[in-house]
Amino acid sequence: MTALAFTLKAAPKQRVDVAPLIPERLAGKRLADIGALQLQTGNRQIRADELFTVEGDDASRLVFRGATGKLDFVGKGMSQGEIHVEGDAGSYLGMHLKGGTITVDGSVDAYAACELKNGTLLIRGNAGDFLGASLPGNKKGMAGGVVIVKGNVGDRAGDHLRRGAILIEGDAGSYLGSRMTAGTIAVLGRVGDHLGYAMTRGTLLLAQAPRVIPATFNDCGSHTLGFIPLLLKGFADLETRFADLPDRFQRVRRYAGDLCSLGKGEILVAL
């Protein structure tokens, strides 16, 4: 059995919703049904078939060729199969995301990962802003699984965090784990100003020392930590630089907070 592809004919002039385009909604349907499904676009719905060529019988891998950035809500609810963008995505990317795997071969837009439960997501590109956050006016934002950006990552990443973790491997915009309640978010490169904005819960692990620590988080001095190799070990089978770098890790500085909230979160910085 071959994938189930979707191939862009032609670069859309609007945003397009492809959140019908999941492996538990298309499993079981003939080509014909599935090239009938109605996605918005702008303030109308074509075909699947008017944007995309459709072909392939395995609705449990889903593969969407020539993407462009204006393709939002891709994998939008999914609980199982896998999803493979060849290109990029555009906002929302793997909301309400239940369970499976979805990958990106280039970058994505805002919002992606948001308000996620359960599964993968592995971006090898970069990511815009409120990465693994809420919706706006919500307060819990990404709550188990695991995301992974090769790339840079935007303004916001993690914001309300609740649990689950989110590894960066290239540097990540300002307010990085603002308002998180628990969970993890590591970064190797370089992070922006307002660090951990108002968590009560959780843990930053940083790769590189920040330009400032916030002034609302006490100096708690260095540390050997073990769970962090442990943690990290826990990566293994993914596709993230993380899983090799326990040793980079061995060694932190610890500090507590943010004190003007709950303070029981904690920044980790690698000596």
Given for the second form:
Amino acid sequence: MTALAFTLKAAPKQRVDVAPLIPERLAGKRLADIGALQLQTGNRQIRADELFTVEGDDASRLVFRGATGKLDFVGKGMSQGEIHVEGDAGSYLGMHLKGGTITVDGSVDAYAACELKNGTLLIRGNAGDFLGASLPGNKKGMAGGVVIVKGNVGDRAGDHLRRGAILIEGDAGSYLGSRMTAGTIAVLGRVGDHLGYAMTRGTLLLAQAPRVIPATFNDCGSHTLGFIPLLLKGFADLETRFADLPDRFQRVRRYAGDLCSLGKGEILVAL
Amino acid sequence: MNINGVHIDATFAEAFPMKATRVIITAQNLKWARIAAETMTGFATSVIACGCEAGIERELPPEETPDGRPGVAAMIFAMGGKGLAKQLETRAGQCVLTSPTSALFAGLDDGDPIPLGKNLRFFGDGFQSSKRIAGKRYWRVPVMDGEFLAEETTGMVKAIGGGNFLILAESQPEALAACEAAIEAMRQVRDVIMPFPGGVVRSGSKVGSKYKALNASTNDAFCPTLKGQTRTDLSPEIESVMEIVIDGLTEADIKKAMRAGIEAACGLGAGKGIRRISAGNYGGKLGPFLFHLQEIMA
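Structure of the form predicted in complex with the partner chain (previous: the form predicted on its own):
And the full complex, kicking off with our chain again.
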């Protein structure tokens, strides 16, 4: 059986909501029925086969070929299966994801992994702002799963993060982990200002020292923490450099904060 | 049956259903992992008075432990789930949490979960934090030497306690040498522990006593100094009897351990004073698991 492939016939001019194209909603459907699914684009709806060439027969594995940043809500609410995006994806990639795996070869726009519950999201390029965050107005961001970004991420990554891990192999923007209530964000590259802003609990694990440690974080000294190798070992089956770096984080400096908030979070900086 | 001049009695060991769990204790080095494990499994020879039976199953190299440090696998057996959970919690709290550099992990993923770090975390007085890693929850409890890391739960499964055999020898040193050889062989078997001191019991018991307050008393039929004073089960040349008790997860595990132990003891043979292998039972009326020596050694 071959993966069910959606190949863009032409680059869309408007943004397209591809949320209906997830494995559980396509299982058991004939290609003609899948082609007839209505997708919202701009202020109108169009048939999926107007936009994509649809081929293949394994609905548990979807592929978006020639994808562009105009495709929003890829894998929204998916609970099982795989989605592979060959190219870029738009906003809200993997929003409310409950299980399965989404892989994007290119870059994605804002709110990727937004309110994600479980599953794995791998972005080989960059991600925009509010990675793993909550929707505006909501107070619970990503609540499980693992998000890996091989490139850089924008501002407010992990805003309201509640559980799960965000692994960033490039740089992160400002307000990393703002208002997070638990979970882990790890960054190999540089981080912007105001990291951990109003975080209550959770861990920011940094391979490089930030330019400034916020004034509302207190230095707790240098330590060898047993949970870190265990944490990194947990990523061994995933495509991430973090799994190979237990030595990099053998010694860390711990800063507790944000003391303007509950103050039970931490920034751990590799020494 | 006769192996190397050692007579194998046509009798059986009688064992009982128990509940069991396994934990993995790691530390900065094997020395301190063993200290924590030995302390936790101390005073746990018999459920009669200790509340549980516990012992070290085996040592674990760093590549076999969750956190990549040297470790020890310890098993605890009790008559019921509540008792097991209570024993685990108090022993882990007093003996592992307190032991320098230790960390505590589940050694069984199967069965019903029972608390491991779940309640110990409150020692952290609000400074504790949790991490969910690969589907499992761990607690980080700040302590004076750094952090105590403990997995939230471990698995509890049905198990069997009370597998046993007796080694009858011409002298006390010869009985002990045979027991030491047996225990060394049995420690290679997974999923079993021999909970008594060094794995050996010199005071095997019978059910009941002339004293009303006692449920068990010395097994006079196997006491060599009473050969002329009671209905003895010993022939004149037997001067010392020692017992090895085995708790295991399954019947197959106990059989495997018994076979390994009896083989090792018989390996010394009659030439080293080992004359008989027997077993303790209650006539087959009390325990549902019967381990016939001759079947095991066939």
